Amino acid sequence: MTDGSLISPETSRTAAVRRGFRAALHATEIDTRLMGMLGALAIIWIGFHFWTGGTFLTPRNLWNLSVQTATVAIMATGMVLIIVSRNIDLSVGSVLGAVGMAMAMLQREILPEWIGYDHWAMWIIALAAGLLLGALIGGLHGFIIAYVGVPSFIVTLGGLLVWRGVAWWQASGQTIAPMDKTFQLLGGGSRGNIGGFWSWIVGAVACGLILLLLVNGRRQRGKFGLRLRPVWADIVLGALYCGVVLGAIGYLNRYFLPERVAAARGGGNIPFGLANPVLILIGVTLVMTFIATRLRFGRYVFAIGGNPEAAELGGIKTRWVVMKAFILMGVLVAIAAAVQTARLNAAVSGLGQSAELYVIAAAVIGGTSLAGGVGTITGAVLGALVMQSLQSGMVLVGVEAPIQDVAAGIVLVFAVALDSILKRRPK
């Protein structure tokens, strides 16, 4: 009797179904790690929804969650390139505080003496100055790391202390508020959104871009003789991505403006729509994805992370590339500082405290390897959503702030451990 005769028909059918599912999954070329993150996110959301008595998955809470995620996610997109290049930036939270305080001081203490309060150019000057300051700070870090040769861990650890002190020194620990009325729109709120109609327009444009990318990707593969996905796989992916986008917008549009605000705009149920911080995050994600995957600079960063010596021998100016990565990180921190300061309508010396923990964790959870050379922008954004979901859920159930830090630290260590385990697996 052979071993094959011992296999029941039911077992054979089950094995065939599993093989068919694996083949279909392989045909779609979906990243299994990304699917794992989505599964973890679903567990977190459903778990907190039941734990909070049906509060977590309400349109109002998810809208707030999207706004809260924006700051961490914007910085996480830059942290991907920093970690991919085999560096680290521990100073992002302190730099956020220093830059946010500088923009607030410009709006409340400096610019009013020159152009007066509520000037139309107030927010433009403050934002431009913040972006320039962030770039200079990032450039300073990058120069010391790349050209002086001090390890990034030491430089940015020093920056964590220095810029936190600078944030306090600018206003002697005082809270600076309120911000310029137009500047406040960067932070969301009842005015800082685009409403339901324009949110649907954004969703339609996003679906159009998704389909265009799928078609263009198929054309490029055929042009270079690469293996093509089955047509059905592209159709399924297009329908899935568009369904997620439109479904999310439809659900968020169920969160309406307060009655008093809606009454001033004609009454009725007026959806908030997508918040401005979310639109900024979408724009940053698209730009950073383009930089990382389409520009020579992005390819150089990944080459340096994969093998610094080979990249140097290949003619890449590795020190200049690393410095540019830190300059870009500084600019992204400045954008996040503008969003956070506008959302709070104030700047405090503790702004951005512990943000570096969440930013690094978001990048690592999103698939960025601390060994360098591997990482994705979209993965980091999803990682930021996972981290912010944990924090938001713990706030709703009344978990104290120190325990939230404990949970975030555990998640970070688990993500790094998982990355190490996956690297040791045989290919």
Contents of the next structure:
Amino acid sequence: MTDGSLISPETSRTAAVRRGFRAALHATEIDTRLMGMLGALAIIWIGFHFWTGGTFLTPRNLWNLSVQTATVAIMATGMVLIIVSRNIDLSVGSVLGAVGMAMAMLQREILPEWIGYDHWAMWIIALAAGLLLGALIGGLHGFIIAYVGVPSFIVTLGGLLVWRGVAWWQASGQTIAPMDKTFQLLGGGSRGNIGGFWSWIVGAVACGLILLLLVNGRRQRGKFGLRLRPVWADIVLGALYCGVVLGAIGYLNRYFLPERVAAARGGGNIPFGLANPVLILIGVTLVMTFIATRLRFGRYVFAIGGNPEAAELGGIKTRWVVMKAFILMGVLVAIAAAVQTARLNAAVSGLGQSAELYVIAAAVIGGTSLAGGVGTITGAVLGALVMQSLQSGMVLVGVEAPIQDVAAGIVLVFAVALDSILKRRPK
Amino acid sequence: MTLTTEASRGVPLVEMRDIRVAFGGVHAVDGVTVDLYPGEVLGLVGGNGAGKTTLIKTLSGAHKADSGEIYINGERAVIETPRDAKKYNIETIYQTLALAENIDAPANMFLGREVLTRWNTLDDRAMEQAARHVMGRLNPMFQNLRTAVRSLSGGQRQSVAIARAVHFNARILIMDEPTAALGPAETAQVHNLINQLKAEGIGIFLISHDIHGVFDLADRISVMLQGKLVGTVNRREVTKDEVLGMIIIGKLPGTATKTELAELH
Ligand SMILES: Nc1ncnc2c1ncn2[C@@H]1O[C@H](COP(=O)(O)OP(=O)(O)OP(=O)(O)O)[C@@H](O)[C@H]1O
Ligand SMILES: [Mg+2]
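Return one more block: the form predicted in complex with its partner chain, after the form predicted on its own shown previously.
Let us now look at the entire complex, which starts with that chain.
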């Protein structure tokens, strides 16, 4: 950026205003990628709102969108670490199918022989088994990649085929339904949510955390004599973030239980409130951000992505770190599989089909560099929201599934292309 | 090799005996024997591709030797990984610097040896403070420690690599072209540092193409040519021309003819 000492002929009032706006943006340090994502989101939302004749931005649809985003976003947080470490995982959709089917089989076919249907411990056993299975599959991929030395692209491409087949084979292609009563709560629905009041509490806690982070950030920077954002910028940011959080909750809380269900609970307008999948996503996002930024493991993943040789020379057990990243990915896929089967209240052999496309796209749109070393968890969650908005919108306007994949594929390539073009442009 | 002047100063800090490394058919290091005493700077010189980096990589654990033995303080040492080397307090400044470009200077300094809080999370504050402390000694002008190494200058990167080696109290320090990217002031600072560390009793392998710098700093000079050790000489007993003769035509002092020496210029 030039400092404006060269007076260009274009120095008009509009240019000055534009510069003022840029300066303000610069002061808040909101990065351009975030702005780009929010812009894309706004275009998609408003576009589909008109296209659907006013249904997209209803509380009901946005509530559904929040639930649907959860599975992709949960997996995208893991995909960030995989891609940051210079790997890729093409198998997440198929692993989701295999693990989801396994959890369904446990609930419908295997466990009932021992403890009967809808036993109180059913959901715990099924979930724990699913998480373990996910970790084992991820560990197997990671082992072959890190210790045997087969490129992750190949291993997970194989996994894409293998685990899809396993998903089919477990029930010979049949649909397994319904799920355990408690297990179903993991998927949201009219019972699987926390209601209006607790949603406001979650919002308030989130606001508190945001303010705490801003204040703490200021204090830290002050202590080390680093350049501080102007106070107004911090206040604006805090108000903006809190406004978005509380506004979203207020809006979602206007989606009410169906009258029949509400009547059984005393009648009136009873909000759904945040759905359990969304709460799980919030938890996963916090934990994954912590892992990525505060733990040695996260630092090593980034170091390996930045310079594998340097990481090795630093004495890091790089193979083990990569294998752990894949184990973590497997666990996250299992969580997503639980949410997905619970939400559908069924497992089908096509469960999670082409999810890898959405998950990778979410991570990349969210700022994860395919060259490795760069990426954020929250960016990927936002990226997932973009991708899911696109898909949900297409479903709403009646686009056929194969055409949805066409659109998602194009968006993925476009996002990467845009990224490399923007990177090539000198600052 | 027979001309090696061996000051009898007790047990050497490091002894590398008959080290061999081959890449395919290329004998990068071919039966090299060198040693290093406490408080000594051993200059390791030779043309491009002579095998200097490969030799010291077997000591820093970055590369396994095909054969040969390493003795630390007279005891046989098995160094197979960088972690093994660090156990022996061997620190290395690599020619390639070995920095992860996407993370900041303190994170690089402590890569693999992070300071943790009592909850086992990264203690970035402590690491930054330590980094500032060391950097004050090396390159006081370098202040913006928290930016990714990607956006640092070549000299600043080199200071990060040096800071890493210095911070962890090396007893054996390997410096592979430590001043290649540095300006005159920073180079002088590193030379100062080398003399300081030497006074503290640390043994230093100094690899450099800057023959004047080596003559200023080294006590002894080992010369390599095409993977073989030409010889090790006492810096006080040779001239720069004689060392150049060793580097280029592989002739020990006194064995090269006048015409051969004249051709060097
Ligand atoms: N990883 C490798 N694979 C194959 N050959 C290698 C490898 N590393 C080094 N070599 C070869 O080994 C020989 C010695 O290289 P080395 O890097 O040790 O030289 P050097 O003395 O450090 O040179 P320079 O002064 O240019 O740094 C060269 O012929 C080089 O091509
Ligand atoms: Mg070298």
